[in-house]
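This document opens with one chain alone, in structure tokens, the form predicted alone.
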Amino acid sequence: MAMQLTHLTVRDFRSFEAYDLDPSPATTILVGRNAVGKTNLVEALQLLTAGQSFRRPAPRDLVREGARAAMAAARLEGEGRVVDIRLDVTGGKRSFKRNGKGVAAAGVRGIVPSVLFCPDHLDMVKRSARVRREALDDFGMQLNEQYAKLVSAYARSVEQRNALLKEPVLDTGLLEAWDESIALTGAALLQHRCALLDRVRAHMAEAYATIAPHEEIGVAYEATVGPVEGASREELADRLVEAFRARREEERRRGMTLTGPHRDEIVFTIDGRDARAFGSQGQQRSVVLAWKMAEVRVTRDILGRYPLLLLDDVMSELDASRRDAIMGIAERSVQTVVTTTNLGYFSHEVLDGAKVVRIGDE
């Protein structure tokens, strides 16, 4: 049996004083009124599988009001082993344990990766480029430790270079040394990003065709240093250094690094037209749905197993055909946890095969 979530425990976590969940190996539907804590359980699951939360909370935000510390723990079983993951939040800090031994957030990623789909994601197409870059990077970080290290190292390098650019007196020699360093890291990140996007693109096209069979979706990566495909890491690094030099006066004036992966764009098109500018709301939502469906399949391709699919209150935001499309994934051996306020969004077939858990009912 593939590794799956078999138990979740939270104590003084967000709105919960104590709660235990034994999910189904197939589909678990958490149903309840708004503001009863359904999303808090999804957040706990994402923290325990991805090492981070879509809410990007400060540690103190995870602690129930009036409590001094919070805890969330998950038991993962399969492939002949048992893995216990625990998150403790105390003293304004959070810490992870894996089978009782302290680990960094990276130590919990990839055991059972998770794919989250929530209402905030539905605006991914029309929001800023940063949202799309983060969506790709957050996904890649769960699949590949080197990817995660590059994202972290590159972000630190940009932050430090920006600080140097803001200095009253610029040390040109030091800046050039940073240019070389950040260019090498940035070039490696570019290659990792584009390789992952290639995988996502292929599955997105297939998924979108099931949602909108008469439309053609396109996905392109637009780098500030020009085309990435076919370029060596050394060539990309050289391009970055050249761009830093060409824009030095502007960067100095604005106090920020203006070229690199942190300024790149991911562009979606429908029948050749920019989905951000010309796509309807329904088309834009179909793009995001296809992206999430692709994440599930890419996880299977790379890791050899499906992720934990977390669907947080998206059923109310989708029409019947799109609900059927996303639940179609859940029917193919994907362990799924869904939150909803209304069981009427689900077909009888889905409900018959699901474990329904009521949250907030006395």
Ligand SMILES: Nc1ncnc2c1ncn2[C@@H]1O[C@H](COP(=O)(O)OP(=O)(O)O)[C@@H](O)[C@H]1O
Contents of the next structure:
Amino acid sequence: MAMQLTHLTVRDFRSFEAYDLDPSPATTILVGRNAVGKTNLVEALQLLTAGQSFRRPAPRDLVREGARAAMAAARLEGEGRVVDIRLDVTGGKRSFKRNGKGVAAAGVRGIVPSVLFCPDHLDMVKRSARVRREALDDFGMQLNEQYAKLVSAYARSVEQRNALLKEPVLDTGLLEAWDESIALTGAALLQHRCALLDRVRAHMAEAYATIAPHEEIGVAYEATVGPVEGASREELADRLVEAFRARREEERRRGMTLTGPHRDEIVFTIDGRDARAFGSQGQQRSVVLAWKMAEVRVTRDILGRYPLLLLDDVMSELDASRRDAIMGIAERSVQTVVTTTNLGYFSHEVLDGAKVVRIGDE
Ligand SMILES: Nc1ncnc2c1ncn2[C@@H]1O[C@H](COP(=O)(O)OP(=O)(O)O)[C@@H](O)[C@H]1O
Ligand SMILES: [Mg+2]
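Follow the form predicted alone with the form predicted in complex with the ligand, if you could.
Let's see the whole complex now, leading with the same chain.
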């Protein structure tokens, strides 16, 4: 049996004093009216599998009002082993344990990775570029430890370089030293991003074709330093350093780094036209759906196992054919936890095969 989630426990976590869930190895449907805590449970699952939550909470937000500490724990079983992941939040700090031993967030990632699809993601195509970069990076971080290290090292470097740019008197020597080092990290991050996006693109095209067979989807990475494909890491780093030099005055004036992976774009096209400007809402949602389906398949390609699929309250936002498309992947040996206020969104086949858990006072 592939590695799967077999148990979730939360204590004083968000709205829950105590809650325990034994999910199905296939599909679990959490049903309940608004504000009963469905998303809170999904968040716990995401924290325990991806090491972070889409809500990007401050640690104390996770602690139930009036309580001093929160706990969430997941049991992962399969491939002949058992892994217990535990998250404690106390004194405004988060800490993870893996089989009782303290680990960084990196230590919980990748055992059972997760793919989350929630209403926040539905307008990913038309939101700011940061949202699309984060979608790619959050995914990459679960699959590859080096990717995760690059993301945090690069973000730190940009912050520090920006602080330097804001100094009243510029230390040029120091800035140039920074330029060199940030360029190396940035170039490595660029290559990791583009390699991952290549894999996502291939599966997205296939997934999109099942949703909208007569349209062709494209995904492009637009780097501030120009084309990444075919360029060596040294070449990309050189281009970054050159760009820093060329734009130094403007960067000084604005107090920020204007070139690099933190300013890059990911552009989706449908039949060659920018989906952001020209796509209908339905088409834009199909793009996001195809992206999520691609995440599931790329995870399998890279790690050799399917992720835990978390579908939070998206059924009501999708039409029947898109609902079928998403539940179609859920059926195929992908462990899925899906939340809803209404079981009417699910077909009889899905309901027959699923474990339905009522949350709240229904
Ligand atoms: N730290 C916390 N302490 C107590 N309640 C919380 C905390 N964080 C969130 N909540 C409550 O959880 C509820 C929302 O839960 P949520 O999981 O979003 O519901 P839904 O079932 O609609 O997805 C809200 O009533 C919110 O006030
Ligand atoms: Mg919710």
